[in-house]
Amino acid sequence: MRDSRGSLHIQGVEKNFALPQGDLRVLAGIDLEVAAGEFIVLVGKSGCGKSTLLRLIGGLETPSRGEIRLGDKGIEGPGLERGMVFQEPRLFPWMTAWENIAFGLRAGTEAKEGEATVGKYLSLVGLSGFEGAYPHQISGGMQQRAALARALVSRPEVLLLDEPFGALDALTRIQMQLEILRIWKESKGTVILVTHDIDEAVFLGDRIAVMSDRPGTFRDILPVKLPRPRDRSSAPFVKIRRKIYNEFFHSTRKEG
């Protein structure tokens, strides 16, 4: 049974950015209920507002209208109950892997507990033995593992992933997809992933929210009722992937 923490309630969310030439409407009428422990994937074209929605959930931006709640509490800013990983690892170059991960610990964590926690997550992301390595001494995939561990050490209820595998080569990307599934199962937390990769979305998600062009809203929300591990070449997998491709293909033809 999954932990009861981590449910998200997004109601009537809109987001506008003030520009010299007038307001730019990025999101319009976003409604989404996310169950605790669910893996949600947001897909859409560049500029549709996927990352903006993730930043709103993370508390890095404020909705122009509407409400986002984590459990019964409204989100009013960043918090350690929401961990975030970006496309770039964003590690501190002067810190070792251990120090970078420890930076994510909650304030007031006792030294002994902190040491045990950092060690646990170093092991969880497969970086045991690289504790003393600096970012420039490890691969891009390993740097992203360290960034993931840093987001996890505070034991967040929700993990927000903004195209975290976008800069990786194809084989490392597949390996990281498998790793994130393993970590998700162990942590029993809620995950929201932004990606352009439809294959990745079908491989990872419990549900896939397909976003329209700006101003972004949900064109469709598709359940992925396939057993894990998922076979990317199976007929059911290909059927869901084709359905999402068709969403974009038909919208492009209609706009053209």
Ligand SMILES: Nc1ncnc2c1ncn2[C@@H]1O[C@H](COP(=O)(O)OP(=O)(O)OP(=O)(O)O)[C@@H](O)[C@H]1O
The other form holds:
Amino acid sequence: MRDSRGSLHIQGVEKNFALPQGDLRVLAGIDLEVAAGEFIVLVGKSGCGKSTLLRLIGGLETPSRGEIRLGDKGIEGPGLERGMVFQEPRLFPWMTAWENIAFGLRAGTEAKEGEATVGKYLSLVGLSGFEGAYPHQISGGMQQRAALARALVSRPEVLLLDEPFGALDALTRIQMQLEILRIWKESKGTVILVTHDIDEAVFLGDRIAVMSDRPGTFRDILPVKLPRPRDRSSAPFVKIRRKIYNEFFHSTRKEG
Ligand SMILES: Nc1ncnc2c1ncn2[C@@H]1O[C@H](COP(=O)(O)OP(=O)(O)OP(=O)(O)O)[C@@H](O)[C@H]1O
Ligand SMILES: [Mg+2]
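Can you return the structure of this protein in the form predicted together with this ligand rather than the form predicted on its own?
First the chain shown before, then all remaining chains and molecules of the complex.
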């Protein structure tokens, strides 16, 4: 049984939004099999449907067609087995960093265990000393790290990360990429990460799903078979990065 935990099956998924001027087709024919413990990165231009796909997996939206299963269970609404970090931190402004992170604990977690878990992830994301601070008292990047810790404390089977490092400066971003790899290795969970940063995609992913413009489909799914930690300046790394850049360049040319 344990083997299917965290495996994701996305079959024939389409998503349309009803707008006053007619239906907006956002995703078309999305198929993806994700093995338990795999690290998938989604890249694509703004508006191609990356967040929508993540929200579908998170159970915050339902597909117009097709199905998404986690292991052998169809997804029906959100659940703590799928931890989500949004493009914006979305912390509760009336709660401290500690309280926000503790909010992610599973119901019925024993108090002592909960305290230890919150403390562990708070320090893992580099927020020790700020446990009593409210969201408006910490920086945007720190808020995003608190949101990451909130998603991690329930030890989700699947971690859904929507451009989680967008608000971070370049150095913190690199540090967080390393932290995510460490957390991923330790938890053996599945990760689906959205980014517009191709360097980040090649640094992190087992496979990179390159999305077309709206309606989003997978233009290509590239395996990255480089050992970790990856050297961003190595020839094979640069080659994969260039291949992805070219995919976008060609799509731009086709439009023009
Ligand atoms: N709830 C909604 N109702 C109507 N349209 C929506 C809704 N959510 C998303 N859309 C539309 O779907 C398209 C894809 O949006 P989405 O947020 O998934 O893009 P994205 O790839 O994440 O872009 P970005 O990189 O800018 O975050 C956009 O045209 C957006 O306007
Ligand atoms: Mg988005």
